[in-house]
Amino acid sequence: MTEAKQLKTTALHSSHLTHDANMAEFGGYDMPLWYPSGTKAEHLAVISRAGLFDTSHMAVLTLEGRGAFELLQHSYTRDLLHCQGKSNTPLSEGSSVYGLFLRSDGTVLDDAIIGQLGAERYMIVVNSSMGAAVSAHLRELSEGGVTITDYTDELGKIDLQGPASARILHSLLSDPEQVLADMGYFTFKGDIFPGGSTALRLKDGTSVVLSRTGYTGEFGFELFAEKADILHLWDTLLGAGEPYGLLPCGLAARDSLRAGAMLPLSHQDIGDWLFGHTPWSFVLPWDQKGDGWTKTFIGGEQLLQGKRDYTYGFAGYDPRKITISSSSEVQDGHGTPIGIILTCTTDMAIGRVGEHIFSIATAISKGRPDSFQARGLSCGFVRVGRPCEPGEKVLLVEGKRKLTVEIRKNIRPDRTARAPMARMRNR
C-alpha cells in the first residue's frame, strides 16, 4: 500500500477550513482552491472590488553581505543596474523587479522577484517549495562573503489583490498618506528582518513588509510578515475589506486571473526547457541591437547559442477549455500538430464584441457597449516550434475536441496593476 503523501499546510489552514474552502495539494501544500463564493465570484470580485488570497506557500530568502549585488547579477537574469522604469537605472532601495533564476544549460529554475532592502541587502520571493533549491543554487555560485537565509514557512504572505485594496489598507495604516501617497508599481515598504531599520506597522501593531505587487493583473499589494502574526492579519484584513465586498480566495481565481493578466506560472509556462521567444523575453538584459547581453549572466550564452522555442497568449471565442493531457496539442489550420498547450483556463471577466475583446473594467468611453455582458473566454499559453504573428487562428486539441483560439498579445484589457495610486485611493 502507497503511503499519502503528507501535506504541509499554512498559519491559515484552519481558518481556510472553518470557512468551507475546497481544497487541493499545491506545490507541496494543501491549499485553498475556492471558497463557497466560488471561482467566478471571487474572479470577478478582484476586477471590480478587492480579493484576498493566502500565498504563504511561497518561499522567501535573504541575500546579505559584501558580494550579494555581484552574485545576483550573475545568477539572475534582470540587469540590476539597468532595471528601473523607462529610463532604465539601477535597483535602489524600496524597488523590486521580476527576473529568472537559471540553470547553466538556460533551462529556468524559477521565476523570482527581488527587492532591494537596503545596502547589499536583498530579498528574494521565489515559488512553492523552491526555497531550498534557489538557495542551493546561489550558494554554489557565491565566492563567499554572502549570508543566504531561506525564511521556508517561517513567514506568512497575504495578496490583497483589486481596485478597492489602498482604500481597505488606508483604515489600517497609522499613517495612510506617508505610507501609500508614493507607492509606485513594484516599490515596497518595511522591513521584518533582522538588521532591517525601516519597520512598517499598522496600527495595531503589527509589523509588514507592504509591496505594491501581485500575480493576477490588477492594482494590489502583497504583505509579508511573522507567521504568528499572520492569522490575525487575515482576519483582520477580512473586516476591514466587508464594506467594500471583499472576498476570501482560492487558487482556482488567481490562476485565472494571471492568465488573462499574461503572467507566467514557474514550471507549467516557463521550466525545464532552454527559455524561449516568450512573452517574458524582457526579463533578459538585452543590448541595444538586441543581439546580445548588457552583461553576462548564469545560461546567457545557452539562450544566444541553441534553439529556442516560442510560447504565446491566447484567447478563444467562449468560455470552453480544453484538458492538458499527454495527447492534448496545438495544431495550425491545417491540422498539423506544431506544439503543445501549457495553460488553459477561462477568465470569466471578458467577453468578444465581433473580434474585440472587451473587460467588465472596460469604461463604455473605450467603446465598450452599455448592454455588455462578460460571458467569460478561454485563454492561457501554448509553446510552438515555429513563429506565429498576433490574430493567427490555432486549435487546441484533445481527442476528438477541438478550440479555435487567437494567437494574441494582450488578454484581459484595461487591467490595473500599473495604474496611478491617486487615482486607485479616488475611486
The other form holds:
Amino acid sequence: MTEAKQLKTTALHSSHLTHDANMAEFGGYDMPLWYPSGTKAEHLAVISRAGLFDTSHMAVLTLEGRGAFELLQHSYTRDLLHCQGKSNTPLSEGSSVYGLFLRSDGTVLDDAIIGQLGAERYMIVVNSSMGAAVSAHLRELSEGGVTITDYTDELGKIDLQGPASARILHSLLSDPEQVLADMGYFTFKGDIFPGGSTALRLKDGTSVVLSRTGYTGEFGFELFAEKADILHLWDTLLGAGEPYGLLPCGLAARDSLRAGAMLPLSHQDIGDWLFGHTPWSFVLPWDQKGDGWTKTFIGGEQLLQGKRDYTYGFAGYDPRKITISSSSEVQDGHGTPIGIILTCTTDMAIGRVGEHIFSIATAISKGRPDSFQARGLSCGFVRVGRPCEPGEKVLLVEGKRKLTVEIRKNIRPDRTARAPMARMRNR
Amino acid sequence: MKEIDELNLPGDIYYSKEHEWAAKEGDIIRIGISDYAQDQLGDIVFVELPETGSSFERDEEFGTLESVKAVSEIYLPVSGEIVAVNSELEDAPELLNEDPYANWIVEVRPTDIDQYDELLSKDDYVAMLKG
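Show the same protein again, this time as the form predicted in complex with its partner chain rather than the form predicted alone.
Following is the full complex, with the preceding chain placed first.
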C-alpha cells in the first residue's frame, strides 16, 4: 500500500463528488478524470458543442512594480516587445502570450501564459503546484522593486471550451456585444486583483477575468474568479450551457483534446531537458535571420550552443496506444531505437480515410465523406535524436507491442481556437 | 467511480483476480470483464481480440482493451483454445461499458475444466475488492 498523500482540493471538489466524477490525483490535487458521461462524450462535446472544465489547480501569480517588464524580458522566452499578432507588436494591456520560463541551463522550468494587466502589471498562469517554484525563480532573478504574489489559493479557474462557448456566455453578460465583439484570440477582459480598475462583472455581479484562451485547441474562454464565487459560477455556466449540450469534462478529455491540438503538457512534453527543436519553437525570440535572439534571456545562450533533440507530433492509424514506461521507445523503420515517447493518447474526434485525417468538425465541403465515422486515432509526441520529416513512419514499442505511427505537423484538423468571434457568435 | 456495493456482480458466474468473469455454457466457457473493470477503465475505445483457434495458458494475456487514457491487457482465467470471439466489439467497443456481462469477449474450450472451479465466487471477488 502506498501512503495516503494529502491532496489539495479545488472549490468544486464536493460538486465533482456529488456528480459522481471519477477522481484521481493530478499535480497534487484530487481532480475529476471524467464524469458519468465518459471521456469520449466529453471530448466530442468540446469539438461539436461545449465542455466545462475545473482548472482551479493551475497556479496564478501577479508580478507588478517598476522592473516587472525588465524581469520578464530577462526570464521569459517571449520578447514582450515583439510578440503580438502577425506584425509582432509589443504585448499590450488586455493581451496575453504563451511562452516558457527556462532555467539557466536551458531546461524548462515551466510554461506560462502571461497577460498584461497594466503598465508594469502582469498576471502569470503556470501549472499545478508550480506557483511556488516560479515565484522563487523570479524573486531570485529580480533586482528588487517588484512584487510577486501567488493568488492560487484565493482564486479558481473554469474553462468553457467549444464552438458554443460564446453563445453560452452571451446570456450571462449584461453587455455581451461590448464584451465579446472585439475579443480576439489571446485577449482578456477584467481584473480581479487588488489595484485593478477594469472590472468585468456578469449579470449576477460575479467579477471575473474572461480570457479567450484554453487548452483544447477549440474556441473558448478561461474564467478566473474569487474562490468564493467559483461554485456559483460553475453552476451558472452549466445551467446556461444546458440548451447547447454543454458537458462537464474531466482531465482525461482535456488531455486527449490538447494532444490532438498539438499542445504540450509541461513536465511531460517539455521539461527537465534542454528545450529542443519542437513544434513550439515560436515561443523563442528568434531574430529575423532565425539563428539568434532578439533579446538576451535566461537559458537563451545554452539553447544556441547545446545539442538540442527533436520533438514531433504523431498520429496512428487506429485508436491503439502504447503504455509509456521505462522500456518504451521509438524505433525507425529498421528497428533502430531513435528516442522516447512523451505522450500517447487517443483523439476520439478524428479518423483516417486512406492516409488522410478528418475530424468530425471537418465540413463536407472540405472533403469529409458523408459516411465518415471517427473511430479515433492514437496521437501524442515523441522526442528523438535526429530530424524526421512529416509523413515519416516510426514504430512505438513497448515490450512485444508495436504500433506504426506517422510523424505529423498537425493532428486534429479544423480546430476552432482561432476562429473569428463573429462566426462563433452567430453559428 | 462506483462504490463496491454499487457494482453489478452476478452470483451465478465466476471471477478472476484480474477482473475477468467466466461462465460455463456446456463444455465451453465464456469470458468477459467485470463491472468493476469497465468502471475503472472508463470509455473503452478499442478491443484487440485473439484469433479463433489460438490457444493460451491460464493467466496468459489474450488481448487488450483500450480506454482513452490507457492500454489494459486481458488475461485468460482458464487454459484453453479460443473457439469464438465477439467480433461485434471491434465496431462497438463501448458495448463493454454498456453491459459487460451480455457482451462477452471470447469463448474458450478449456483444457482442464477443474480450473473453472478454482476461480473466485462472487463473495470471494467482493472480498478481494474490499481488500
